[in-house]
Amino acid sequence: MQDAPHALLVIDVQNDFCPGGALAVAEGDVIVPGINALMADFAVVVLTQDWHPATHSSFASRHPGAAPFSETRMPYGPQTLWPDHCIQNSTGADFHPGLTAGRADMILRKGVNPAIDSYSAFFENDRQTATGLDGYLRSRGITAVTLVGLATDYCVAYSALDAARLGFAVTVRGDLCRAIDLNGSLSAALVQMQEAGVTLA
């Protein structure tokens, strides 16, 4: 058991993240077994969830002539633009049939403004707008938090990025996430990870 001051953080273990779902990562549902053994060892587990309105701004669908993986300029910045994923109620966005999703002592939803997307489970997209997660660890007398989860290179990296920034100790199990890498967005945000402090475990 890790001491009571260690979150564990499971990002985005959603059937649309798995093999078969609209924004597939390979290997996402390999990782589910492992993840559940996991949450025995910590005091308090928080499970986040893309939740999106159909009409979110983030997706290709959204902006005639736009091809999913396309980059576009939002008014916080550059925007990946994705296929349709995880859109609230839908079955893509339920958490993977697998998970012991009765074990978290908190469930948060991110995504559901569908002005900006929210990738970190700490802040959306602009970097301002907080989620509440924060105030909620520190409530309960967080320190430290441990990250697995979908994907590497997108919602667990900036998840990893604003706890390190927010002063938590952070570890990220790689074999407990697996990765989307677009045009070598894993090896860009290992490197970020690891220049924040970020333990790779």
Contents of the next structure:
Amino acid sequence: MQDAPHALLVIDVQNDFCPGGALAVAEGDVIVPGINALMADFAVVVLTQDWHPATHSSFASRHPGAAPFSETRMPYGPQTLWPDHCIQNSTGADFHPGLTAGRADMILRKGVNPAIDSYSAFFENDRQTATGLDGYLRSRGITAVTLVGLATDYCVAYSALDAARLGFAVTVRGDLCRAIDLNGSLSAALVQMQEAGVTLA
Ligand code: VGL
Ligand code: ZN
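Return the structure block for the form predicted together with pyrazine-2-carboxylic acid (VGL); the form predicted alone was the one displayed.
Full assembly next; the chain just shown is listed first.
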């Protein structure tokens, strides 16, 4: 068991991010057994779930003529346009069937607002709209978080950077994450996390 005030954040281990899914991450499913085993070491386990309405503005399908993986501008800044994924109540939005989801103390759903994407588990992509996770962790006495899951360079990195900014001690277990790696996004995310004081283990 880790020191008591330490939470495991399991980011978006969902069917659509695993092989065969709508936004598949290479080897996204390979990390599942390792994540299940790691849960035993933590007093608090939080699972996150990307949970989009079918009309979500991060979907290329909502932008006539735009290709998936192209970039657009939103009022809150640049936004990558994705294939439709993790639609609320769809099989693609379900956790990977091998994940021990029953172990979770809390399940946080994000990306629900059709107008704003939310990579981070703490703030939507406007960097201002809070999800409530910060308050949950603080009220449970958590001061350190370890992150695993999908994808290293998007939801894991954004969550890790926000956690560091909020004052948590942050570790990312790179061996239990997998990346999308779009136009150098993985190396950029690794540099940003290093600069923010995130421990990459
Ligand atoms: C994610 C792109 C779009 C992720 C979610 O979980 O990393 N990436 N939505
Ligand atoms: Zn998404």
